[in-house]
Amino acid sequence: MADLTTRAEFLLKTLVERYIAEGQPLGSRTLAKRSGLDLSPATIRNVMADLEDMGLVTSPHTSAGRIPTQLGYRVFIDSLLTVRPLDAEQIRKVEGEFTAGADPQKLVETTSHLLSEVTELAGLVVVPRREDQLVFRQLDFVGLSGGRVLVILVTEDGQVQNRIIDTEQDYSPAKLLQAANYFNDKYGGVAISEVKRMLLAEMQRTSEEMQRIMELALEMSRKMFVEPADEGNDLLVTGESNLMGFPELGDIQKLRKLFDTFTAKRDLLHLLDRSMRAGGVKIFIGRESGYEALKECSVVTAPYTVDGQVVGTLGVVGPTRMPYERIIPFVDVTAKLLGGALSSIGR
C-alpha cells in the first residue's frame, strides 16, 4: 500500500473518528464540514476515490458515502489514533470496584461485569491460570459405567476439580485404586505444572518398559492433566445483550452466530490465549481473529499478571465501530489492576 499524504491521513482520521461516532457513511460534503479543512467537495472526492483504491475506506451503497473497511480501521489503531489516558479520577473510580481481600472468583466476576458495564460492550476474562503455583497432592479413580471414571484432582491448597474421562474398557475399583495410589506415590507434593512435564516424558517411554498398573495410571492421568478438557468455566462473558443495540450487528443470523461463540466460548479462549502469548494490549479487527462469527467485531485484550507471572488475559467484544481511543486505555488499566488485586492475596 502507497504512503499516505498529510491530507489523506488526516480525511481518513476525521471519517473513522466520526463514523465511531455517528454510525452513518460518511459523504464529501459533510466530510468537507468536518475536517475543517479548507477543501471543496470535489478534492475531498478524489481523495477518498483514492482511499478507496488502496482499500481503505468503501462505500456501503453506490451513493451513499463511505465507511472505515477492516484495513482502514488497523492503519487508524496503528498511526492515527490518539488515546486518551485515563485520568485519575477514573483510576480511583475503577480501583474502587475490586475490594481489598475479595476472593480470585470475586475479583474475576468483577471485572468482568465492569468491563462490560462501563465500555457497554460485551466483557471477556479468562480466569487466572497459575498451574506452577498449584501443587499436587493426590488423585482419585472412581469408576462410573460405560467404561467412564470420575477423575477427582486435589491439590495442596485444597481445590479440588472433577473430570470424567472415558477409557478403553471397564476397571475394577481395585485396579482404579491401585492406580491412584501409584500415581499419588510417584507426584504428590509436586507443581501441576511439573507433574505435567513428567508424564510427558513417562508418555515417551515404551509401553514394554512399563508395569500394567503404570500404564493404567499414566492413561488416566494424561487424560486429566495433558489432554484439553472443555475449558468454558475457565471464561467468564457477560454484557453479550449490549451488542444487540448496534445496528451493524442487529441481524439475527449475525446475532445467533456471535452469541453461540459466546456460549461454546472455546473459540473466544484461542482467540485470548493468542493475545495472552503476544504481551500488551491486542487487538483483532474483523477477520483477524480467525472466526467467522467475528468478522465484523473487534475485540481488545490485555493480559494481566500476578507477581510478574502472566496468569490470564481480559478484554471487550464489540463492533468494529467502537470508540477505541477510550476503551484501550480502560482495557490496559484494569488489566492491571485486577492483577494487582490478585497478587494482593494472601499477602
The other form holds:
Number of protein chains: 2
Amino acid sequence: MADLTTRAEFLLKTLVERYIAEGQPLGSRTLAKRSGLDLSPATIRNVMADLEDMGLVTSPHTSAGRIPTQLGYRVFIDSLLTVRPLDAEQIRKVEGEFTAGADPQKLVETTSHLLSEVTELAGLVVVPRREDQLVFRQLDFVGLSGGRVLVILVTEDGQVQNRIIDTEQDYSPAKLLQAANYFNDKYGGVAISEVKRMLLAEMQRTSEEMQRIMELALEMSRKMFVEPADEGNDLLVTGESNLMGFPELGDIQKLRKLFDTFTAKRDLLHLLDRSMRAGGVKIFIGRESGYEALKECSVVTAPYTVDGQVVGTLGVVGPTRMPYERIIPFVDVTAKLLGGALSSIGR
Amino acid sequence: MADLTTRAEFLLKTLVERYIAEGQPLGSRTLAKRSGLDLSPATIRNVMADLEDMGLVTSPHTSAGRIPTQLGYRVFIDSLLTVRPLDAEQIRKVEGEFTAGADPQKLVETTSHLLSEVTELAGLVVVPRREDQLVFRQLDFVGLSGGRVLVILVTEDGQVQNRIIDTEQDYSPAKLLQAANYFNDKYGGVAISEVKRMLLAEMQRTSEEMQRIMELALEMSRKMFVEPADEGNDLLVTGESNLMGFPELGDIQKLRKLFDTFTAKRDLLHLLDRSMRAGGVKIFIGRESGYEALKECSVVTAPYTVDGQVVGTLGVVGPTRMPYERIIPFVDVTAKLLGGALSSIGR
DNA sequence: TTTGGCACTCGATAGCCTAGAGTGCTAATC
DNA sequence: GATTAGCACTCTAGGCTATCGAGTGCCAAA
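Given the form predicted on its own above, produce the structure of the same protein in the form predicted together with another copy of the chain.
Below is the entire complex, every chain and molecule, led by the chain shown above.
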C-alpha cells in the first residue's frame, strides 16, 4: 500500500479532529474549509477516495461525508496526534485529590472517581491484589461464636482483608493471640505468595512434632491463605452512566452489553492485565480489545508503579470518538500520581 | 367516591394482572375474553369508564386500551393481590445461598446479587453501619511510616473497618499494642455511639493526669471515631443493567437519571431508611417514593432484623409494571434469611 | 342492566415527494 | 500531471397523505 502523502496525512488528521469534536461525518466541502488548505472540494474528494482505498476512512452511506475507521484512528493516534499537556487548572485539581493521607482502598476509589469526573467517561482502576507483590505484615484472629474465627490480614502497604473461617472448636482469646503472635513473628515481611508456599511446606514437614499453638495458627492461616481465595486483582469501575448519552452508544442493547461487561469485570481485568506489561499509556481502539461489547469503544490505560514496580493499571473507557489529546496525558499523569501516593504509604 | 363493585374489582384485578404480564394496554374486547366473565365488550367499557372516573385506570390515547394508574396499582396491591408463596426451586436456591459461613460484608453482597438475579430487577441492600446498633469489639493499631497509623476497628457482628490516621510521631509496635489493649479492655462490648460519647467525656475530664499510653490510645481512637466518619449506612446496588430492556424505561435520559440515583445512593438510602421503621414488606409505587427519577419505578423493601432488632433494609427496584405476586414474597423471605444469617455471626 | 350498533378518534404504517448533502466521474484548465 | 468546475447520481431526513385497525363513547333496543 502506498505511503500517505503529507497532504493526505494532514487531511486525515483534521478529519479525525473535527469528527471527534463534532461527531458528524465530514464532507469534502466542509473539510476544504476547515483544513485551512487552499484546495477545492473536488481535490479533497480525490484524496478521500485514496484514504478510503487505504481503509482509513469510510462513509456511512453515499451522501454522507467521511468518518475515520478503526484503522484511521490508529494511524491518527500513532503518528498524527499532538498531545496537549494538561492545563494548569486540571493539574491543580488532580494533585489536590492525592494529598490527603488515605488507605490504598480509598486512594483507588478517589482515583477512579477522578478519572471519570474529569474525562466524563467511565473510570477504571485495578486494585492490586497480586499475591507476589503484596508483603505480609500481620494477622489477627478474633474469636466469634460457634467456632468461627474472624481473620484479619494486613499487608505492608496498609491494605486490610478479612474473612471468617470455621474451626472445630472455640478458642480462648489468649490462645488466639498467641497463635497470631507466633505466625506474625515467623512470616512478617514475607511476600504473600511466599507465605503460602512456606505454609504448605511447613504443614507437610512438621505436622507431628508441632505444638498445639503452632497447629492452630497454621490451620487458620492455611484457611485464610491457601483455600480458594476470593479473587485475584479486583477492578473498580465508576462513572458508567457517563457513557449514556453518547449518540454512538444510544442503542440500549449495546449499552446493556457494555454495562454487563463492567459488572462481570473479567474481560476488563484481562484487558487491563495485558496492558500492565508494557510501560506507559496504551490505547485499545474498538475491536482491538478483542471484546464484542467494546467494539465501539476505546480503552486508554496506563500502569502505575509502587517503588519502581508495576502493581496495577488504571484507565478510562469511552466511545471511540473521544478527545484523545486530553485523555491520554490525563490518564498518564493520574497513574503517576496514584503510584506516588501508594508508595508513600508503605515503608 | 363510590365503592368498587365486586365486578369492577375483579376487572381491575385482571386488567392489572394482564398488563403486568403483557405490557400492552388492554381493550374492552380482550378484557372481556380474558376475564372469564360472560360479559360483552360494551359492558366492560361501562365499567372501565367508572374505573377511569375513580382514577384507577387511564388510557394512553383514545384508541388504545386501558392501563392501571399509580392509584390503580395501589388498590391492586393493597386489596386485590393474591400473593403466591415461593415455589420449591426458588426456596431451595435462596436457602442454599445463605448456608456458607461468611462475614457480614460478603453476606450482604451475596444477598444483593441474589435479589437481582432472581427478580431480574435491581437489588438493594443497606449495609448496617448505624453506630448505635454496632457493638465495639476491638481496635488494632498498626504502625506505618511517617507517623501514620492504620487503625482497624472490629465490631461484635464481625464487621471490619479500617482507616489510616496521621500522628505527630512514630510509635513503637509495643507502644501501639499497649495502647490498643488499654482501649479494648476499657470499651469492649460497648455500643459504638456510646464509645464516642465516653471518649469525648474522658478527654475533657482527665486530660492532665493521663498516662502517655492512655493519651495515645485516646488520641488515635478519637481520630477514628469522632472525626468526620466516612458515612453512615451504606448501600449496595446490583443488577442495575437488568433495568435496561424494559420498554417503559427505554428512554435513555430516564435511564441515566435512574442510574445516577443508584450511584449517588443518597435518595435511595433515605427511602430505605423510611421503610426501616415499619415491619414487613413495604411498596413504593411510582411517585410515592417522592423522587423524580423513580417516578416510573416501584420499590419493594423489607427490613431485616438481628436478634429481634431492625438493623437494615433490603429490596428491589424495577418498573412499576413488575410481577408483585412473585417479588413481594421473595423480598420478604430474603430479608428473613439475611437476618438469620447475620444473627448467627454475633454471639 | 346489558347489549348491539355506529360514528368517531387516534396511532401506526406505508407510500410518496422534495430538499439537501455529498459523491464519483469527466472534461476543461492551470 | 495536478487541480478544478460541472454534472448526473445516490441516499437520507423530513413532511405530507392515505389507509388500516384498534378501541372508545354514546344511544337506543333488548
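Under this definition, the rigid core comprises the largest set of C-alpha atoms superposing within 1.5 Å between the forms. Residue numbers count along the first chain shown, from 1. The shown structure was predicted, so the numbers you read here are calculated from the model rather than taken from an experiment.
- Once you line up the core between the two forms, the Cα of R84 stays within less than 2 Å of where it was.
- A movement of the C-alpha atom of Q161 reaching 2 angstroms or beyond is seen between the two forms when the two forms are aligned on their rigid core.
- Remark: with the core as the superposition reference, the CA shift of F141 between the two forms reaches 2 Å or more.
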